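Below, in structure tokens: the form predicted alone, a single chain.
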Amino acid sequence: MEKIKIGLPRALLYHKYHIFWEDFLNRLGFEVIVSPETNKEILKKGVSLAIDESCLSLKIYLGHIDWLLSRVDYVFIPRIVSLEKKEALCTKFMALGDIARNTFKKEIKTIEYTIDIIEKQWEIFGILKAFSKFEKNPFKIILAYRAAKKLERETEEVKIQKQFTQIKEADNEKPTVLILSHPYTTYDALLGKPIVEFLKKQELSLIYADIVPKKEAMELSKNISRDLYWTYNKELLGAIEYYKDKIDGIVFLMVFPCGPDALVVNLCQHKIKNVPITVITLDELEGDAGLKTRLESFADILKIKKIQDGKRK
């Protein structure tokens, strides 16, 4: 019997949860098809499908869905509203299914479930409901869910340990820079990856804000803001606090026109005084010549500051 093909758009929360999603779907016997890394064709298609006011990351997401449509039976689109009682996610994550269905109309069939802790809609119950039409044995779904969650936790622990080791063994003469951005920006082939590779060539040691003990980061974020409402942005603030004694500078990557990120940039610029910050705003019209010049200048500033700080000691 031919396997049901489920598509995962390689955009937005894929970069945060793909270990769990892929392992869970594979354990239930689906054929998982992931769209390719973002390229100019995918971006161009996403821009043509989205309304102008959409953020760049959402435009890219629609481009990835378009690539998948002719290749899969279903597109997997979890709806994540809230992960904590007094917090929420950006509205784009709440509305992804609606946006996809209204954009692609009859072309798309989706598998969706909701996580909304505020409304007591737990992930496991949403998954059981969404996949009961494919798997009649609920215990098999639960076992696949638990195993995939375990793999996700173990993978995250390994990543954190590797970053800790990197920080410990870092060359003290090289400035250490925190890449402050969401995973869907940092690891996107068209957005963050070229910037990360360019910074590495500037002889900087890079660490990543998404690789951090989450509970500690969430608590530490209160040192910068006790009122921030968006969970993923709180994680970014917490990462700054967690790594602040280990870094020489921060490169904040944000996509246009992201409201929550714009607020976090403002908070950082007003409250973080001892660590140099540069903000890179990405949109579909951005050229890389001026961007590289800015990054080179920032790297030079950090290197000079590192030498001067060393002499003072």
Contents of the next structure:
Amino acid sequence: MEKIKIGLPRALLYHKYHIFWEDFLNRLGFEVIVSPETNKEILKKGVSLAIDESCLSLKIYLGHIDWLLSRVDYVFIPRIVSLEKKEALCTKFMALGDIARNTFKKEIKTIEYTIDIIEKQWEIFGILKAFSKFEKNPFKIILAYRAAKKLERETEEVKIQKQFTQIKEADNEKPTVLILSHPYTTYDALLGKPIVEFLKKQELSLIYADIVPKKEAMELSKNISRDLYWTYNKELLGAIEYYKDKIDGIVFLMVFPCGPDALVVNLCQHKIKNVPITVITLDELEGDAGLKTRLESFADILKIKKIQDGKRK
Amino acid sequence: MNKDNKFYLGLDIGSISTKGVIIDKDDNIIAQSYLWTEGDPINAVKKVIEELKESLGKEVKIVGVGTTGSARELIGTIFNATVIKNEITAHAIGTLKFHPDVRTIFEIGGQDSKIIIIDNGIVVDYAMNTLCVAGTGSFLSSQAKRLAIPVEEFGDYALRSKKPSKIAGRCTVFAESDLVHKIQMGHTREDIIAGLCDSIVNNYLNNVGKGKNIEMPIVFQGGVSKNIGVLKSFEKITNSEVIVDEYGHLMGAIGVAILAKQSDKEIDFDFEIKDLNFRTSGFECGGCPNNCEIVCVLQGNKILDAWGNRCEIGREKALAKYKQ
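For comparison with the form predicted alone, provide the form predicted together with its partner chain.
In what comes next, the whole complex appears, and the chain from above leads the way.
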């Protein structure tokens, strides 16, 4: 029997959860198809499908779904409402499934389930329900879930250790810069990657805010704000606190228009005084001359400061 | 002529104007030139080099070339620059030469506006306008056209005003409709122009200068700094003394010439380079869905460099296209 094909759009939370998602689906015997790295065609398609006001990341997401439609049986779209009590996620993560179904109408078949900790809808319950029509034995689903979660934890740990080693072995003359952005911005081939590559060429050592011990980061985020309730933004803020003694500068990558980020950027600029921050806003318009000037001069500032600080010591 | 004397050329190629200076090993300016770019940076630089050569009146040995400004890569490639540096660093280095104690640099150019914060002689913070050109030189000159006043006389008009009109400075489009409205209401041109100057300054301080620690001494540069109306508005609104000096427009070029001097690389620059034929040519790669726009820089039919590509395919295609 041919395997059922499940499509994962390489956008939004894919960049955060792909280890778990891919492994879990493989274990249940599905063929997993991931859309390619974002390219201009996917972007163009996404922009034409989405409503004007949605953020660039969501537009890209729809472009990826469009690529998948002719190639898969189902598109995998979990609905993530809340991951912690008294916290929330951006509404687009709640609405993804609805937006996708409403955009593609009859063309799309989705696999969806809800995670909403506030309403006591834990992930495993949602998964059991969503996959019961494919796998009659619930224990197999639970085993696959556990194994995939374990792999996710282990991979995460390896990434964190690798980043720690990089910080420890950091060159004394090479400034360390924290890339502060959501994984779906940082690792997107059109959004974050070109910037990351450019910064590397400027001889900076880059570390990433999404690679951080999560629990500690969440606790530390309270030093910057106690009231912030967007889970993913809290993680990012926590990462600043966690790494603040080890970094020389912060590059905040923000996708236009992002409500939570717009607030958090201002919050950071007010609260973080001794680490230079530069904010880069990404949108679908091109023209990167100003962008390069900005990044280059930021790198210059950090390098000169590093040398001066070195002399003082 | 002493053959051991080494000189350095700095070129600042902006959207509106192109600046060139030649400095000696003690950073003294021995030649300078300032011309309109007129949408053709290569020719503008050729003319600048021509002017510099004429004003020198003698042969000098140039061993370093630096470029800055928005066309720095293009011109840097063509003229084999030893240093290609962004405007912010170049301006800071140049300004520190003349004002070693400077803390804040305001710069408003043709399409860019920037603020640079300096502490103890090093740049510690900066900001730059993003996509919006409200409050830059091109905004001023388009309003000047609307009022049929030469932009050079703007400053004098502003100074004559007793009560500047309030003009929305948030956005060029709104400012313009506001301006038309004030004209219809019967405000004098003097008041409106003074209001425009105020709105440029407010816009600058609220956007580019937002959250920045503005300390004296303040140096104001860029084309708009030549407008006395804007200068007075800056002094009034920041309540501090703002310095504009005669070399303000050349700071980027001077800075990058100093950087060329500091670099270890030396070249043998030939003034005759201005007579060579350079051109650019573009094509769409088509190697993948990204379809990058590739720009090739050519000397005659020989390719010097190509850019705009996201991956190697674009570069290979460019090289193949102009293979000898």
